[in-house]
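One chain comes next, on its own, written out as structure tokens in the form predicted alone.
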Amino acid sequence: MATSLSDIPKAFLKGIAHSRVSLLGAMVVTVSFPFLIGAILYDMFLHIPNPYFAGFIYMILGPSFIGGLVLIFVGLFFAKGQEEVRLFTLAYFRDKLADQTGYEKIRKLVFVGVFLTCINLFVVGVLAYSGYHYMESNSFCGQVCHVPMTPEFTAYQNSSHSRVHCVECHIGSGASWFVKSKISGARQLYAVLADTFSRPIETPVRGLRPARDTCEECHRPEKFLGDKLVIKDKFLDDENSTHVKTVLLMKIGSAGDRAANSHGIHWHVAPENRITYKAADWERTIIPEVALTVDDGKEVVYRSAEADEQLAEAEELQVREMDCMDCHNRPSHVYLPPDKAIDAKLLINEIPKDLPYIKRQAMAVATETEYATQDEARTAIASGLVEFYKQNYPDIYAGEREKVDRAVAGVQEAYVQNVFPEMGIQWNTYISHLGHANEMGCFRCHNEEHEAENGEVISMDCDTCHTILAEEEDDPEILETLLGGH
């Protein structure tokens, strides 16, 4: 049967007509089509803000619009519409080839399919790349599963890496943990839908990637050397809210390379040793057994006098190599303790350090209660502060009310930044094991309760990784020798 190009469209379309299918991913392309390419375009040159709306775009409007083009291919070729497309068949083509007259129509049929593939072939490219950027984006990691992120990503923002982005340290580079980690999200997201994420997050993180792999990326531990100075600022808790500061000098020392040997904080990732150790608990603050293995391949294993009960009675019992995680286990999510969290409020003066007894107040209203959420507790701090200081320092409230208003602000902002009751994160929940602050981190393992076979046991020396310069002092004079009246 003679056929001509023009019967190639309305074959085409009637192809659709007569599929149910087609003509249901026909709609589907059609709608979608002017809607996809728009936000797409304007997504790359103006960027969309909204990370729900971009959401639905690569998300749902993307997916739509591929499962459209191949309802048309499945109801065109395989379902009623397949005797409508006739022209596409190996006969059409056999009868054109046999005479050469049709070389020209073949040519022009060939040209027509190749441009339709292309353009196909460029949305879904174009929407392919821009929605693994967006799947990739600070706003898909932490705004798109609101309730659960949240804190992590409030967290973030304040942290001193929150111009890194969330992909850098969680997937790294490289195809195998970018798919573990979508294969990962899925099951976040069911999770999410579902509603039986935990609350608050479970940490450790299960099936992060290993620190050396993205830590490691921009910091070295082998090029620290030498030593820090570290001046940390305190507020007391007396009527005129006290500054006093303590200085350290860090032992920040160097892991190895061009250094005689590895000594001080940075040893313990030093590449001549290798520290494993056992952990009895998922969080990995009880260590009954530690191993350290030198270059000479001799290891000397540390064994607490609990040691064997604790890990007998493990439920959760790992096996670590230490990297930096193990005392930068809060390197971006960052949850400071009350009493940080209202001092560095008074060192920026977002809480004003001249009204009376501001630290002991604030501490207060902030920790006494523990709020059911964060709006309780805004109201609570809020009442709490101004009833203090209308009660106790009228003259004050009144004449300084600014103040007042200055100091409730920075007190809401300062719990409202690390404590999160609808996830059920309160003051301390998270510990970080950077320092001792908290009688953990150093300590689990520097503790002189880890002994050796010869006797040797893991000091906890102070001096071992900072000398302390002054502690909890007002105006230090080692700051005025050391930085000239600073």
Contents of the next structure:
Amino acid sequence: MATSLSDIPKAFLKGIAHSRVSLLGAMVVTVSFPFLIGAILYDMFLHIPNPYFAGFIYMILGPSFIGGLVLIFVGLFFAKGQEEVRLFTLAYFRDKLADQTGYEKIRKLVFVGVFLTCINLFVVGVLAYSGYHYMESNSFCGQVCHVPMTPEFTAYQNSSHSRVHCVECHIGSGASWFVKSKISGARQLYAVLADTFSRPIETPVRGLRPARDTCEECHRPEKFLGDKLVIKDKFLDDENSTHVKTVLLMKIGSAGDRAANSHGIHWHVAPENRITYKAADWERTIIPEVALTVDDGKEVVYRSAEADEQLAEAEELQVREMDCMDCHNRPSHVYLPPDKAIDAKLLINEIPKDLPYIKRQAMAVATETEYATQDEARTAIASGLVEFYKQNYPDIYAGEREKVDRAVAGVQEAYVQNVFPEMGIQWNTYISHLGHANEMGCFRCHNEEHEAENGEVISMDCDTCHTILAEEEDDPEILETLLGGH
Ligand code: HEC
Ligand code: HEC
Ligand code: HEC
Ligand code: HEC
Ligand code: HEC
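Got the form predicted alone; could you also share the form predicted in complex with ligand HEC?
The complete assembly is shown below, putting the previous chain first.
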């Protein structure tokens, strides 16, 4: 039997040629290899921001290449087609190892094998490295899963965390969370391909990494000190859409620091306080029982009057330790309620405030009908507003058409940034817990209905969390004082 080095690739090819599985593998590898190398180089040096291009490389070409390699070897070892294909089988190795020349041949085979493996490992390594980074990128998270992620991606871009990568909150650092997230990611990818994902996407996220690990990479709770002046701008329903302001001094407090004892709002996350609660539904809106353990180990349990029934009827009982996310559940996916979304546009003059009754009419067209698609909403918003001004204010409509058009565009923007009917997201589908809209948020616990054995309740006193310095005033005196009339 020939033993020269040049025969080995030949025999290798022959081996492949006699196994259909290997042949298929070889074809896949040959076809994908040049594209793959070309595309990776292209991506590395010219950097194409198109998410589908990267998706094509790392989700299709890469896995096909690796799959092809696996097929070749599976074919060579296990799925031989004809008798003479004996290269690389166990029997072959046994035979060859028995005599001297055979031993030589094996050595060369190993040599070729190692050489080819090195090349393949290099390609696979580059793939794994770039693929890892690609899968960590916002474009993979937000755009490749285009339909299901559009709402989260849009809402995220409107938040203060729009420069923070999805993975920094959803995965965080460390290999074990990467693996966990990829396992659930594979399930999600399947859900996208099979079109079985839920609309809207369920919140809270199952198995989300505890917030303190991720948030505290950037925010140190010891550092939220003092009080913060919060000014809320609002526009009323009257003809002038009067601009009013609510001024609150938020008692942000501290989670404890060298300089300050824990107090105020961030007292909940101080190291010496541990709050656990039982929620009767997955959304954590019904909280029958809250337990507070302080430093000395003393536990106080607050229970609502209907705690027993609520716990018995619980659709999905969970026990949870309170962390950042129980208040900051919308740090990055900020879906505004309709009045706030429209107020925000009025404030920056994307909706002209001097159109009569604009706030009232904008609310009406944006909320009175539940539209089936964003396009339907756009059309209805345009025709609704145009109709109103044409009929009731023909002068304005004729003379200041541009303002009406701007109002239409502003209301449409407010709508499409917050409502995604295609994904089952209407106004207020996702509610922020950072406050007490609709009796939710803080009032899930702070409602004076949760009572401890000694009769104490979780406080609902309006001054516990903030001092209200002005409420919906058009020219609050306090701002006069603070700003000195400027
Ligand atoms: C600042 C941290 C942060 C960043 C950055 C972030 N998220 Fe989230 N995300 C959250 C939190 C918190 C929740 C709500 C989790 C909960 O209540 O359990 C959430 C929820 C979600 C949900 C579930 C639906 C919902 O709105 O509750 C999806 C889907 C999601 N995020 C996708 C993304 C994508 C895609 C990106 C990047 C474009 C991203 N996230 C960036 C923190 C973040
Ligand atoms: C990678 C760093 C990073 C991570 C992780 C991060 N943040 Fe932030 N966060 C920032 C930065 C930077 C700002 C300031 C943005 C600005 O002022 O424009 C900020 C601002 C905030 C604010 C104030 C602005 C607002 O929207 O009210 C809150 C609250 C906040 N983060 C909460 C969280 C929570 C909760 C988490 C965990 C789910 C988190 N952050 C994770 C970097 C981060
Ligand atoms: C009990 C509810 C609650 C918990 C728990 C909580 N926060 Fe806050 N946090 C708030 C409120 C309320 C504000 C003030 C929001 C505003 O600006 O009106 C705030 C403000 C902040 C700010 C902005 C501070 C500033 O000076 O503007 C950051 C950053 C922040 N929180 C991060 C966190 C992180 C990180 C955690 C977890 C370790 C956390 N919070 C836990 C309720 C909470
Ligand atoms: C899971 C239940 C729960 C939720 C949700 C919750 N709290 Fe509390 N909070 C407590 C308990 C328990 C106490 C201790 C009893 C008390 O002081 O009334 C407390 C105490 C406080 C205190 C007094 C801290 C001190 O200095 O002694 C403030 C301020 C506060 N909460 C603010 C908030 C704000 C703001 C929110 C919403 C963003 C909120 N809490 C949401 C359970 C909760
Ligand atoms: C457990 C803490 C807590 C208690 C108790 C509480 N609030 Fe608040 N309140 C908040 C937080 C947090 C916000 C949201 C601040 C933000 O959005 O930045 C808020 C916001 C508000 C706002 C502004 C709403 C807006 O967006 O325009 C008003 C008005 C208000 N509270 C009134 C009250 C009144 C009246 C009471 C007494 C019945 C009360 N609050 C009790 C925590 C509390």
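Take the two forms, find the largest set of C-alpha atoms that superpose within 1.5 Å, and that set is the rigid core. All figures in this text were calculated on a predicted structure; none of them were measured in a lab. Positions refer to the first chain, counted from 1.
A.B. asks: On a rigid core superposition, would I478 pass a 2 Å threshold for CA movement between these two forms?
C.D. replies: Stays below the 2 Å threshold, so no.
A.B. asks: Note yes or no: does the Cα of V70 move by 2 Å or more between these two forms after the core is superposed?
C.D. replies: Shift at V70: 2 Å or more after core fit.
A.B. asks: Return yes or no for C445: a CA shift of at least 2 Å between these two forms, with the rigid core superposed?
C.D. replies: No: C445 shifts by under 2 Å between these two forms.
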